[in-house]
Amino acid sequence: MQQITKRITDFINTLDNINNVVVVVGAGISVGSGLTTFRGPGGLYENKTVEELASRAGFAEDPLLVWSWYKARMERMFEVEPNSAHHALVKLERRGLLSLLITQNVDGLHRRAGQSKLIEIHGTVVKTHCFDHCGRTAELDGPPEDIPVKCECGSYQRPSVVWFGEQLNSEHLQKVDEVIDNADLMITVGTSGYVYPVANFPFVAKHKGVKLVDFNINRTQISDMADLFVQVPSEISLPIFVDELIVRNF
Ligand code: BV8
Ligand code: ZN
């Protein structure tokens, strides 16, 4: 542990004052809470990939299969708790250093940890809306009893997440551009850097001269361009980094 703490402290000592941190998060941050990732072991469901399940075509073809995938995931999400990496990001916000947390995760753990400067850029499973755009929406306070979830119009309610082939919210993307423009540090945590356009954000930051720190247990294209790559589980390493950053800044 000393070794990683020294690498982190040495890196932080090379930085000027840090006031605007942008954080980009993927499924790896929730592994410490007991959830599985998409592309690691356990990432498949009924031999289907996330690209097949998280899509309009996949839902149209088999709404029951897609709803049972979301229901199984929601059962786990509602059983687990935020871990020390989630809490470290709340601490970063409360000490005034976080400009925005951008999460690809739909597990709601950042909100439950108390995060407010947050964009759930791939949506959230606790909201649903009509698959055929009749306008009806709903909020879920737990995994749905009966699936597939029916809509009163005769179609189905679907999770209000961004599926593959669907556009991300343009206001979200605008806000991301703004915060990267003013960032002095970007932290990426637990993301394979595989899904676009989020996978572009670290490249945009680097191109603008923003310092980049990557936390992942595996090396990715993001790790390769990071100014510091921390190959230690984020539930262990991210709290150390945040505490060192706070000490250095005050
Ligand atoms: C769009 C839904 C415009 C909710 C998700 C070819 C090239 C470039 C782009 C494309 C292309 N073909 C198609 C596209 C576009 C496509 C895309 O990127 N496809 C990929 C497969 C190439 N993107 C889209 O369609 C997006 N929309 O572009 O609109 C458009 C429109 C039409 C046509 C073209 C373009 C929409 C993307 C959103 C998809 N929805 N989720 C849900 O059900 O969850 S994405 C899904 O993957 C989740 O949101 C997930 O978060 C996300 C990314 O995965 P990660 O979070 O990174 O998770 P992963 O398992 O991959 O990695 C986990 C990492 O954690 C690993 O690296 C692991 O090592 C690490 N880890 C594990 N344990 C730990 C750890 N790290 C630290 N500590 C630990 N303890
Ligand atoms: Zn409807």
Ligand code: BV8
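Everything numeric in this text was worked out from a predicted model, so none of it was measured. Each form is matched to the other, and the largest set of C-alpha atoms that superpose within 1.5 Å is called the rigid core. Positions refer to the first chain, counted from 1. What changes on going to the form predicted alone:
- In the core-superposed comparison between these two forms, the C-alpha atom of His207 has shifted by less than 2 angstroms.
- After superposition on the rigid core, the Cα atom of Cys134 is displaced by 2 Å or more between these two forms.
- After superposition on the rigid core, the Cα atom of Val50 is displaced by 2 Å or more between these two forms.
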Second form
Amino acid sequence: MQQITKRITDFINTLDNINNVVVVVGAGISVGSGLTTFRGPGGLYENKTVEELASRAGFAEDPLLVWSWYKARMERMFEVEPNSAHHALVKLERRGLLSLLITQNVDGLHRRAGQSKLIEIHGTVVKTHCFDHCGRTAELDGPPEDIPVKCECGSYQRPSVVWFGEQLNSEHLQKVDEVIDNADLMITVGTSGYVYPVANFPFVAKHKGVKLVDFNINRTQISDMADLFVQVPSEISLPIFVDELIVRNF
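To test you: the structure above is the form predicted in complex with the ligand. What is the structure of the form predicted alone?
No partners, no molecules, just the chain.
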């Protein structure tokens, strides 16, 4: 770790004062908490693909099956805790350096860690809303006991996640654009760089002259253009980076 720490320190020492950090997070950050991508044997769940389950058509066809799949995921999500990488990003926010954290994860671990400058761009499983748009919403503090979850209007509640075929929140995308315009540094953590439009955020930032740091155990297209690529689990390396950045700035 001495070598990694030195690389991080040497890089940070090349920077001017950093006041506006944007962070883009993918599933890799939650691996340190014990979460992995949830797919059944062969990538299927009850002979259904993820794309079939996480869709309006899939839910309309079989809400019990879709809720069973989500409940199995949620049982694991509520068992685990935020790890040191999540807490490092909270520390970055509390020291006034973080402008915005954009997470692709739906596990709710950032909020549980105490993050507030946060966009859950793909939604979260800890909230639900009416499938038929009556406007009723709910928040979960654990996996639902009775599924499919009923709505007071007589329909069903669905997880408040962005399903395949649905659009991302346009206000969120506008906010991301505004924050990147004013950023000095972007940090990407555990993201594959394949899910758009989020995968494009680092390219936009780099084009605007924003310094880019990538934490990932796998090399990606983001790693290849990053000013610093750290191929060490984020729960180990990210706290080092945040601490060094805070020392450099203060």
